[in-house]
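Presented below, as structure tokens, is a lone chain in the form predicted on its own.
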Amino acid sequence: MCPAINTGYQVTIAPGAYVCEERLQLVGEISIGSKTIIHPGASIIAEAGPIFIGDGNLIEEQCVIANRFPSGIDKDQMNQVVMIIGNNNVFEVGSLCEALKVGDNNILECKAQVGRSVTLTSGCVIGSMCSLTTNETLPENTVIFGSDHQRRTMPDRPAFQTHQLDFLARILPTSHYVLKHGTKSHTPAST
């Protein structure tokens, strides 16, 4: 078994969630909702406050979800801030999400990046390799795409990933070590 890469953490996993343990990095207080699937090699870093991940999310390999202190800030002088991720979001391979508020049914495509000052409402798609670090709230159903980060509004929200989640829920436990529901903690040994 390839263990999780961890410092201190406390993670609460809802029944029906599948969290692959291999190369998983967990830091801080994390809550994972029902039917959420986290692939091997993902990182969830809750340094600046807790991260609450809703139901039915898909977090793929090498994805980073991070609630970190902004650079140049005295960590002892700053209050903790909660990061809330809604339901039915997809974080594709290599994406980075630092947005403190993510609504429902959003997609961050491969290697997309969303900064701490961005708020994703619902039904938004951040295209592959696009980076959004402005201080803004994206309107519902906004799509950002292309090398020029063009924008448009979709008439409908992206389709739910229900079939993919059901398939992964059957397959992942057969080939990966999966953390079971409940609350788990890890405190690193002092040196």
Second form
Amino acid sequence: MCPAINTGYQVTIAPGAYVCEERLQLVGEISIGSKTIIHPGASIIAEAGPIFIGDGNLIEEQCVIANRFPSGIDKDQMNQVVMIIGNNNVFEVGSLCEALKVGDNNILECKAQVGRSVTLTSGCVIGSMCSLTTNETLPENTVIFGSDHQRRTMPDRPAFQTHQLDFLARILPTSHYVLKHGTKSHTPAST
Amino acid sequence: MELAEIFYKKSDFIETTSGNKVCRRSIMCGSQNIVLQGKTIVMADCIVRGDLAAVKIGKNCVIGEKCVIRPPFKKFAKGVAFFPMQIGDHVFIEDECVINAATIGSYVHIGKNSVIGRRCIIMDCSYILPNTVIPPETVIPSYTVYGGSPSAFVEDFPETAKELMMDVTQSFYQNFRPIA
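Can you give me the structure for the form predicted in complex with its partner chain, which would complement the form predicted on its own we have just seen?
Following is the full complex, with the preceding chain placed first.
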């Protein structure tokens, strides 16, 4: 018997993380580390398996972090695949991350798109509107920029966003409904 | 050449006393910090982050669907803060733009799906082509057309820019009619 597609969610939020509830779309099993800040309007879709998000990440508006099966595959035949996102990453407005493994300190700029077969190590910067759908592991401190998707390597990893994270941790709870830490699950009523 | 009439369901939009039309589906965070000067239209699914810093939008502006208007972030000597953001009058922002700019002047036209970087300053009467990426801290001069990723000067914008933008935004507002 085929299992129904589960559109409920189960999210575990560590203390110190702030997840804005407005227009938030959550699907599947999600774990969010401490000091991570999720702005309103984000989508975290763990369709093909759980997503583990590390500490100190900054996920801005209209971001989509998706663990989806590749299209055209029989979903019942596939096992669950875990998607792991490391610490201190920044997902700017409108970015799309489908990469299964994201390390630490990466920056996905506005409207950047990273496909499923890419692995981001540490310190990578994917520039605005750049789309990365190759099957590769990006070396550390790589920068991809411009409409030609040029590449270069930085001497150092990008700076931490601790100042911004601290500031947001102070002001976001005052003006938004924020999900409390702990585990929260929601299963839609089956029709 | 007349703009086409665009109809909207009356229940979808909130109309204020000063003539602003804000879609109910848009997210106005920190609405006490957001100032719309009058006759401005904010379409569906926009996100305006007034909770981070004050956002001041001039009159007769049009903000397209799914735009994100977000004050930029600045590191001062004594700490960090989000910088207040100002958008001038008669600005037409098309759909799906991401605006992180510090200041946008008046009579500006921002094309579809553009990304305006942090702390940019866009001077009056300029045109940003669709799908442009403007890097952080750029200053876009008046009467120019910028495009590309990273953005570069394309050509001059004619001196009639001001009248053009006034005409476009005012007729867009007049043609934006409610149906019950």
